[in-house]
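In structure tokens, one chain follows: the form predicted on its own.
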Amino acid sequence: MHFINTPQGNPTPITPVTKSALKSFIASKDHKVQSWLKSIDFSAKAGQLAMIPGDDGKLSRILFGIAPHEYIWGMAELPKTLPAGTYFLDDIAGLLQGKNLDLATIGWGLGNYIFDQYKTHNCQHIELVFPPGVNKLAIENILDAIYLVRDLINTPAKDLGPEELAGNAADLAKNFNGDCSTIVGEELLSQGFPAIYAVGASSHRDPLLIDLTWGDIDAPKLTLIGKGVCFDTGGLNLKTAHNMKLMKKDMGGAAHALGLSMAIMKSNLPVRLRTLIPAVDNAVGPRSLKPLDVIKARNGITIEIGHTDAEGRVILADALALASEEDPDLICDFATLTGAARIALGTDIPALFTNSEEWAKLLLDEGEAASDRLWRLPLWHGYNELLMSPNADITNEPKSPYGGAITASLFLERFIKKQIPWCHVDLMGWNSTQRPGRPEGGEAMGLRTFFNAFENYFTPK
């Protein structure tokens, strides 16, 4: 993250500073300062750089523009763009007081972030002391948390298969004196996990159901549910090329739920923690799900399998299922579920579902303090109509391609019992473009907003 808490030698400080506050910023200075900021034509806008020489023709100072309330992002920039060498924030302007101060350190370590297991490269070494003020150890936990998502989803399928993913649990698990049990294989069907069976039963690696628990067995039960499908051919109904290309992202929501984990464990959150993740190959194969095959549920309820690429849902049934059954105090689960979600929302707002209009609430306004945004679309029963099969309880192919995120979410939900608060979330899980912060590739949504209300909601004022 290329924090450090004592510097050696003198950092180089770096000073935030918005077009409103440039003046007097500027009325501050010196002739030779001032002279030399009209000579560039620094104008404090978003993301423009100065660097500032001192009397010995050295760098003295970093000034950067930033957009007001976009410190996060704006932080992020300077990593990949300063020269080697370390720095401090010089928050002259005053902007960077409580969560504003928050934002932009963990918006450096985000600008940090570099996915280099298969890169042989040279790194520059730069570095920033940690602001005084800030919870040093609550921003190294956030942001170990987010590097952990990214790191899962961008690792190759060849690399993270479901063994692998249940790997990472155990090791999250033993870190921080929790358990974790999985259920592998055959032992799935014995065991009541039919749908997570019979979508990964056509791959070479074994399906299997990944079970970690944590925490004081008395306190309030959270569970998490995360989608692992580690590599997504669509089945039989197989994707195209361009369709099936980013398909290691398709485990991105048991990377969200383990990311999560993670958070929780590391800050000790007063909350017993369950973390689901059905992990399976959606792979071509002998015993490959067919169009029109009928399978049944831990729950009872039969699904048609429809369209053999809408399999996503059929493993979250099970693990959805099996959370219900202890009546938890809430179940969040996370998924690269629908493309519906994304052609309403773009691809970088996840969807966020829920029965609880408190934990709506408290979701989107955390979201929004965070710059880490969620938005609610309705879990409109009006459209269950459109998941009645002929020949089953409900069919993974709705009758109308329109509302296709809301269809899923209906067809999640009847594996939940009604009286026990949910919120599902349909997110991308991946940058499409190079952005500060935000590097092309695997990307933690709304990790930081669920964290902060879990730690808002069960901690005891």
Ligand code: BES
The other form holds:
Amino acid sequence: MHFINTPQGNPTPITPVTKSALKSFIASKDHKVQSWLKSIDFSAKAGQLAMIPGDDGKLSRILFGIAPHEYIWGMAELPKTLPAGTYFLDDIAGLLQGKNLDLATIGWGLGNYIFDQYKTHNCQHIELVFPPGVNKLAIENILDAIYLVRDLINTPAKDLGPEELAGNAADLAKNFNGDCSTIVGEELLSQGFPAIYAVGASSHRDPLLIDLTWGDIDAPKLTLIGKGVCFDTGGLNLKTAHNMKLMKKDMGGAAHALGLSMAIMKSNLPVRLRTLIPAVDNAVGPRSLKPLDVIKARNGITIEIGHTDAEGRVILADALALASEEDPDLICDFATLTGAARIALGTDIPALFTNSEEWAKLLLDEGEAASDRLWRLPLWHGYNELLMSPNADITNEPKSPYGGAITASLFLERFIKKQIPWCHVDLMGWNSTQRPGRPEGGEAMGLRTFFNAFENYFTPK
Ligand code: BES
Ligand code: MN
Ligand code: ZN
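Since the structure above is the form predicted on its own, I would like to see how the form predicted together with the named molecule looks, so please show that one next.
The complete assembly is shown below, putting the previous chain first.
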């Protein structure tokens, strides 16, 4: 993420300025700087840069326009636009204090992300001296988690199958003294995970369930679950080329669960963490599920496979049932579950479904404060009838495509115990366009919000 503690040589100051702070800034400078800014027509419009030369003709300061309260994305613009070098934040206008400084620093880190593992030349990074007063460990921690999420999603499906995903979980457990076990292939059947097996048997890469635990057994129990479909072809109900193209990102939920787990362990949150990831390929092969096959999930509910492309909810069914068995204090699942959630909210805003008013409020408030919003959609029980199947307890293909994100959540709800607080996040996990701090490709969405909410809720006051 390219922060440094102590610079060697002379770092260049970068100074944020809003339109309203510009006047007093100009007044404090000498005539030369004043006329330079005037001649380049610098108005401190968001994103506008002014390179200010010193008396020696070298670059002496960079001024950049920033919109008030857009500190994170305003700052995120710099790493890819500034000339190579080392910089420090010189906040002459006093815009970046407390939370704003944290957000601006996170913005720099997000903007400095590069996925160049598959490039034959390495890209150039530029460095920022950690601003004094910023909570260095907390910021590094959250950026590490987001980088992990992005890297995992960006890695081609060829190089990140169920086994590799499990390898990542095992590495995390090892680094933080947790335990990680996996149930692989036909073992899933003997251990009671028929739904995960049924989807994943389609691939030459074995399906598996990752079960990572960490922390004090007596601490409040927090269980994270992530959809780990390493590639989603749609199965026999094959996707079109256009719809299949991005499906290496279908393990985005798993990436979020792992990224959050890393942040939780690294910051030593007082929870007993459990992270469950059903990891499969949804492939086409002799063992693929067929339309109208019926499978029995871990908790005994029978599922008719109306559509082999609605595989995420099927594998999550077993994981949610397992999670419920020990009555944790909170279950949160993350999944790139439906196209319908994207139709409803677009690609940037994850949909939140929860049976807990308390968690809804916590998460929506944190989302606002962190500029990392989720939007709540209803777990509307009136649509439960759309899940009815003539042959089994439920179908994975709701009778109507309308409200598809809601009916998917209602499907998941059948596999948790009603009294356990539960949050389900249906997310895109991908930036379709290139924006400052939000590069095209894998993206963490709602991760900072969830981490902050966990920290606030579980840290003793
Ligand atoms: N992984 C997809 C959902 C998805 C697609 C998320 C595009 C984000 C972007 C999921 O497995 C899927 O295919 N869902 C189907 C369900 C339908 C067949 C009931 C969908 O949303 O079309
Ligand atoms: Mn699918
Ligand atoms: Zn999928």
